[in-house]
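Only one chain is shown below, in structure tokens, and it's the form predicted alone.
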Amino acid sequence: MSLDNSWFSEPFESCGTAFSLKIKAKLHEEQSPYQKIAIYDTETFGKLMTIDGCVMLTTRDNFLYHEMMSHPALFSHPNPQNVVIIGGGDCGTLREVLKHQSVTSATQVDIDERVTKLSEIHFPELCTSNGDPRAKLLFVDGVQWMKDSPEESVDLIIVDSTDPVGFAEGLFQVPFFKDCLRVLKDGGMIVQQSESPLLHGETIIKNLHLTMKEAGFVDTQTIPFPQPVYPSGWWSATMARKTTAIPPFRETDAREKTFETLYYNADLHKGSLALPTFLKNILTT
């Protein structure tokens, strides 16, 4: 990360690219027990949160990520009631999950409480559901929490994590997915953020499919979506199911949803299930 002449820049050295935003002001910076968190005010993308020098979210485009991490999986499960979010400390995914009236409980498990506290100050629009009686916010290690959770107690697990490095690395490994499989009810689902199809298709995304299947999941499916502030501007989420193939999504429910979204809709959901040819080839060879 560099901040020079009022520009925040995040280089992706391994890919030979970078992303930059023009900055009006640095609003906050601190070193939590786990990571360095900074908040900026940008000229065109609203507020920006970075962790360890990497872009996490902006006011302008976070809806793309939060909606696609939530609604495709929620509308693919026949009746999602008990949902667990691993990570997601900015609370945007929690907000989207709790738009679904079928959800009776949503537990967010993030190791760093400071991410949530700073989001409540600088991104309050993402935290509007934090006081929902169905919401429970825990600030503990997600890998250990899943290991300690009771068998067959959850319908849907959303892994809203940072990149697979540091303390988030365990969220991409077989032991964690085996614990998820044990905790999910019969027919339960997991969805994991899975990086850029363009930059990480042959590495992270392919390995994630293999790792989920090695852990015992019977079906995997990647859904790409735009995300301007992340590497390549193109991101993805990968879903898997505990037993039997991922069913067709509840298209009628998606079309008749009673809540607002800025990006997600039933037609977009249907289209996102058609993988680009290059990614389909990677995942089938």
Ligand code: SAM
Second form
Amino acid sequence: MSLDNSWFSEPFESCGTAFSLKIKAKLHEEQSPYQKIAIYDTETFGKLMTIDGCVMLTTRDNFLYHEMMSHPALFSHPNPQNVVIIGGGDCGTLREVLKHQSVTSATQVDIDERVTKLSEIHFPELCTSNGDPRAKLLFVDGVQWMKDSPEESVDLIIVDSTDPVGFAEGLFQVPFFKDCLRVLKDGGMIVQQSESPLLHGETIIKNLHLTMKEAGFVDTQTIPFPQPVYPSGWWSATMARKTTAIPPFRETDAREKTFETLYYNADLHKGSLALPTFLKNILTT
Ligand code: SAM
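To complete the pair, please output the form predicted in complex with the ligand; the form predicted alone was given just before.
Starting with the chain above, the whole complex follows.
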């Protein structure tokens, strides 16, 4: 729905709010075999990609999401070498993962090749690592891919998916997490985008913790971060481990990281491990 021709607006009916961006032009729109993808040029946030009318990313603020989906987990695993990204077709998470020298292979498994093709055109800065010899881009269903993958072959699974509806629904369910657990090596980790702490704490986030634990994961941990273009402007990622590890993250390595980030740093990582009180209450009752 748009307020008028110069605005893109995404209403969130269930909470009676909407997020809008003033647009200069609609650059592209198509119905892929899986979803409706649109690209806009906005007045103040650079380019905008939407899928089925939902904001996926903008040029201006995607660094928040992509850095927090990758670096906290990568600096929490003792030695992440083989990384798999489920979804993530815009390639921003892949680019962040490949900043880590320990990573020897990063496989991105998105169901929809069109998301990646359009990102290469409209968000080329996110696709700069697609040609890295360690990168592999596959276009198949992540649920099926995980089912078919050999056991103990991956160190870190990053689930960078759309909301838990349609073909992304299975990525939030016990059978998928059981497959993830089987595919992870000893000491392996998973991190999943887990929606808004404010809007989805009682529902999606709480359920995700329960679902991950039911599948056999331990030490589930939600890290909130700002994301202006998503519902409520506040988002989260939820991490879990195959086996408990202490210390919770490689703080010295994070402090001495050899690559640039715009949001992530060791102090922020440490701070994000402290849950807001209301969320702590939700997750401990
Ligand atoms: N940052 C975004 C958000 O939180 O809304 C996610 C961005 S990323 C573009 C989401 C990707 O997940 C899409 O490209 C979509 O094709 C992919 N996806 C959804 N369900 C999937 C599945 N079952 N297997 C693989 N990819 C999937």
